[in-house]
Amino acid sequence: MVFSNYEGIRIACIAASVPEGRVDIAAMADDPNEDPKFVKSFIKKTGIAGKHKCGMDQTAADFSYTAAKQIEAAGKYTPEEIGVLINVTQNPDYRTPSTALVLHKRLGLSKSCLAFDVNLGCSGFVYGVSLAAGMLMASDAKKALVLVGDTLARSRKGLGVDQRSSNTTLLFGDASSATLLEKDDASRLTSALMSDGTGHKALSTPYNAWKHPVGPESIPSDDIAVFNFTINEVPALVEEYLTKLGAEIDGYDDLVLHQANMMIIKNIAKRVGMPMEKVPVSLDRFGNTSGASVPLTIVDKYGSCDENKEVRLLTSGYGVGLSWGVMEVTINTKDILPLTYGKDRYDDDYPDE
């Protein structure tokens, strides 16, 4: 593992945003156009009974923008204070430029702020925060925004693109998050990151890019390989990370895992010795929201909390790449903002024809 220690850096605020549109997967079992056995089996295996899905007039960047503006409205930063903007997504608005630069413009950030995209999926929160923390520590920038979001549920039906399989159509939900980092002499962040490119085909979207310009909108996956990877590699990294810190799993208020499916979540929790009552779950209502699932789950549990208390969270994201990571997050619940339902839309004046 690559263990990183970021002295003098803290997570100052977390926000998340989802579309207003909601899909009730459980209700599909009563739809005459659906296979009720398949729907019920899917819910039983994954734990996903609903999710949020945006329309064609919104992108992941819109929900990232909403979450970032929520943090600004809470008085946590001014646009001039942001020196680093990292946007982690598998669904950029354009091939070029980076969507981070579009968000830089929309958020009114200064020319002294660097901005770029990172193409990562389910490990995106841990990787993105680690990158931002390292850049803050090594520079004169004082604050950073890490935006993580995907719209994997967004349909392209009617655009001449083949749809995904029924399983993946039900699996993914749309969501974005914003995390504010800042310098604070009394704080520190630590993370452990790993990757294994030999597993890049286990979860992939190989078509409609430069290598294969034409093809179906599919996500070929090796479910057995992915399951074995998550229940073996992730617990092993958690244990190695805790050993490095000299920490115990029961010293954390929660273990916040990427919301892949309930089977994976329960297996990881069992293997690291964390009881399920300390493993918050959001996928039942939001689906698998890729890199945003960890911060979304934190917001889902604590965003409406009226208590003024500090919580110590152990977080882990894992998936596409293969890539995975672990990070400890210590934050006051007053700095975890309530969930928002994003209504923002960006008109770039480009014609769709």
The other form holds:
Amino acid sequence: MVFSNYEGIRIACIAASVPEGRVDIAAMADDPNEDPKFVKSFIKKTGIAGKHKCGMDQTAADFSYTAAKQIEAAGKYTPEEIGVLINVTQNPDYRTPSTALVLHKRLGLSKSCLAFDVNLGCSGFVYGVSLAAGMLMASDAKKALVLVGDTLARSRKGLGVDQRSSNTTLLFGDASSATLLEKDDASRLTSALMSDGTGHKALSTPYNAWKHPVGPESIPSDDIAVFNFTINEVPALVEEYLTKLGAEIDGYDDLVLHQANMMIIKNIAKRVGMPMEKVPVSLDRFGNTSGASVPLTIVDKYGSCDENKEVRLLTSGYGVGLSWGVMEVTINTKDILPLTYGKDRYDDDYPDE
Amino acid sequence: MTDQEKIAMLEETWELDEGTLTADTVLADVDEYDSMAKLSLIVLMDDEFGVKLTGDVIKGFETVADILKLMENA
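Taking the form predicted on its own as the starting point, write out the structure of the form predicted in complex with its partner chain.
Time for the whole complex; same chain goes first.
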């Protein structure tokens, strides 16, 4: 593992936003175009009974924008204070430039701010926050914004809406998060990150980029390889990270895992010795929301909490890459904002063909 | 552990009625033996028998007996 220690950096605020449009997967069992047995079996096995999905007029950047503006409106930052903007997404608005630059404009940030995209999925929160913490610690920037969002439920071309549902079409939900980092001498952030490129084919969308310019929107994932990876590598990394910190799993209020599916969540929790009462779940209502799932789950649990208390969370993201990481998040519940339903849209004036 | 006990474990894992499976049952004929069932088999074999199943090994399973053999080796 790559263990990082960011002295003097803390997470100051977390927000998350999802589309207003909700997909009731349970109700699909009554849809004559669906296979009721399949739908019921899917819900039972994955734990996903609903999710949020945006229309063709919104992108992941819109929900990231909404979440970032919510943090600004809460008085946690002013645009000129942001010196680092990292946007983690697999669903950029454009092939170029990085969507981070579009968000830089939309958020009214200053020129004294670095901004770029990172192409990662389910490990995106841990990676993005870690990257931003390092850049913040090494620079004279005051604050950093990490936006993590994907719209894997929304199809790219609007195709497939009339097709019968499959595991892949039901699994994913759309969501984004925004996380604010700032300097604080009394705090520190740590993370443990890992990669395994030999698994790059296990979860992949190889077509419609540069190597294979034409092809299908998606290909089947290697579910068994991914499952074996998550239930073996993630608990091992959690253990190594805790040993490095000299910490015990019992010392955490919650284990916040990437919301892949219930079977993976339960197995990781069991293997690291965390009871399910301390493993919050949001996928039942939001589906697998890729990189945003960890912050979304934190917001889902604590965003409406009126108490003023500090919570110590052990978070982990894992998936496409293969890429995975673990990070402790210590934050006051008043700095975790309530979930929003993003209505923002960006009119870029480009004509659609 | 007898074969019957191992078969009972498989039935429990896949939430099948008792007596649904025999050693000769062809897995392709079991409706419930889907992708998620394979994941629960991975967990069962790892937790109870210390056997780590790969995709290739699972692809090679034709009958329940093929799984029972791996349980024996553990």
